[in-house]
Every structure is written in structure tokens, then in C-alpha cells.
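Form predicted on its own, single chain, as C-alpha cells, below.
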Amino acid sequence: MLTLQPEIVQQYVETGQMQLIFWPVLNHGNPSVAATVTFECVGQQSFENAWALHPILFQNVNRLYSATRDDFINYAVQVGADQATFESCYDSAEAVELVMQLDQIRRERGIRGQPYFDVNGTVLAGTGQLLDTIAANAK
């Protein structure tokens, strides 16, 4: 998704035809709790900011396996989070609270992984059934 989203970005979400939302797939245990609410807690300050991390936390996907709140920490910085308010929002019960219901509802939906998309209601998974959905409404 990485290589497409800059793509997918420019022609369908900044043209008005899609809506791109992020949906947390916890499917790495605490690794993946840790950097989706780091993710959310960024996203509360600046959504720029958390799309700016969205990137840095794949690339360093199998360094948050060992990573430390320091280390989330260090990646909220590097985007530009105040620290403070980051650190507030990290160590609160509710930014967990929300991520774990959001993954439920996810896993209730039935997606499993990632990317999923849903256009109109229909889920689809991976970026080639996306594509593949974008090009047959285009015609």
C-alpha cells in the first residue's frame, strides 16, 4: 500500500472520488497496539503529522517487535507531536480503549489483514481488487 497510496492519493482522494480513512489492524500483539496508538495520538494532534508517520512506522516494522515507549516516543517527535501532549495521550487508557474498539469492529467485519478497502460497502482485499474495482467503474 505504501507504493500505491501516493498514487491512489493524487488521482482518487484529492480529486473528490474516494475517501481514504485508516483502520487499525492489530494483527502483531502489543507491537501492533503500541504503533496504532502512537499513530491515533499523533493523528489527535495533526493529521499531517500521523500520515507523515504512517510511513516510518512500516519501514521500522520489524524494529517495533523490541521498540520501547521511548521509541514511539522518538517517532511522534520526528513528525512534529508535542511531546507532552503525546506522552499524555500514549500512557491514557482511552487511546487503547479506542484502538482495541476499533480493531474489534474490524475483525467483526471480517478483514483479517491488510490492505482491505471498502468501496461502497463492499470489502475488498489487497490493492489489485481495489484497482481492479476502480477500473471497472471508470468504464
Partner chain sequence: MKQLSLVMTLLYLLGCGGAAEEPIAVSQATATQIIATDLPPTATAPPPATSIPTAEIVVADPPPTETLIVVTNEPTEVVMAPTLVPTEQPVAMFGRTPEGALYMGRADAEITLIDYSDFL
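The form predicted on its own done, now the form predicted in complex with the partner chain:
The text that comes after this line covers the one chain and nothing more.
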């Protein structure tokens, strides 16, 4: 999705044809939770900053396994988040609970792997048919 997202955003989201929802999948333990909480806490300050952080986290996937609290703070500040407000959110249980709830809903929907995509109700495993399915749903 990291490689396809810029094209999808430019062609469909920015033209008003698509709503793109990021639904977290927590398949790698605490590093997954910490990265998703970082995305959530930046989003509590600014949705736009959260979506600016979204590709940065994916680009640094190999570093996230061993990332520390300070590393996630640096990612958040890098996209414009207020550090004190972010730290307060990052250290709270509320953000963790929210991302855990979203992950539980994902399981209840039958999504067992990642990446998975739902295009107007059509569920796809992987990006293989993603662009074609999107195009078929576009007018």
C-alpha cells in the first residue's frame, strides 16, 4: 500500500471520489501497538499531521521493531505534533484502548491478515487486485 497510496490519494481521494480509512492491525505485539498509538496520538492533535506521519512510519518499518518511546516522540514532533501533548497521550491508557478496540473490530470482521483491503464491501488480500477493483467502483 505504501507504494500505491500516493497514486490512489492523488487520483481518487483528492478528487473527492474516495474516502480512505486506515484501520490498524496489531499483528506484531508491542511495536505494533506503540506505532499505532503514535499515529492515534498525533491524530488527536491534527488529522492532517497523522496522515503525514502515516507514510513515514511505513517507510521506517525496520526501525519500528526496536523503536523506543523517544523514537516515537521524534516521529510525532517531526510532523508538527506538540511534544508535551503527544507524550501525555502516548503515556495514557486511552489511546491504547482505542487502538485495541479497533483491532478487535477488525478480527470480528474476519480480517485475519494484513494488508487487507475493503473496497465498497469487496475484501481483498494484498494489493494485487486493488487498483482494478477501485477503478471498477469509480464512475
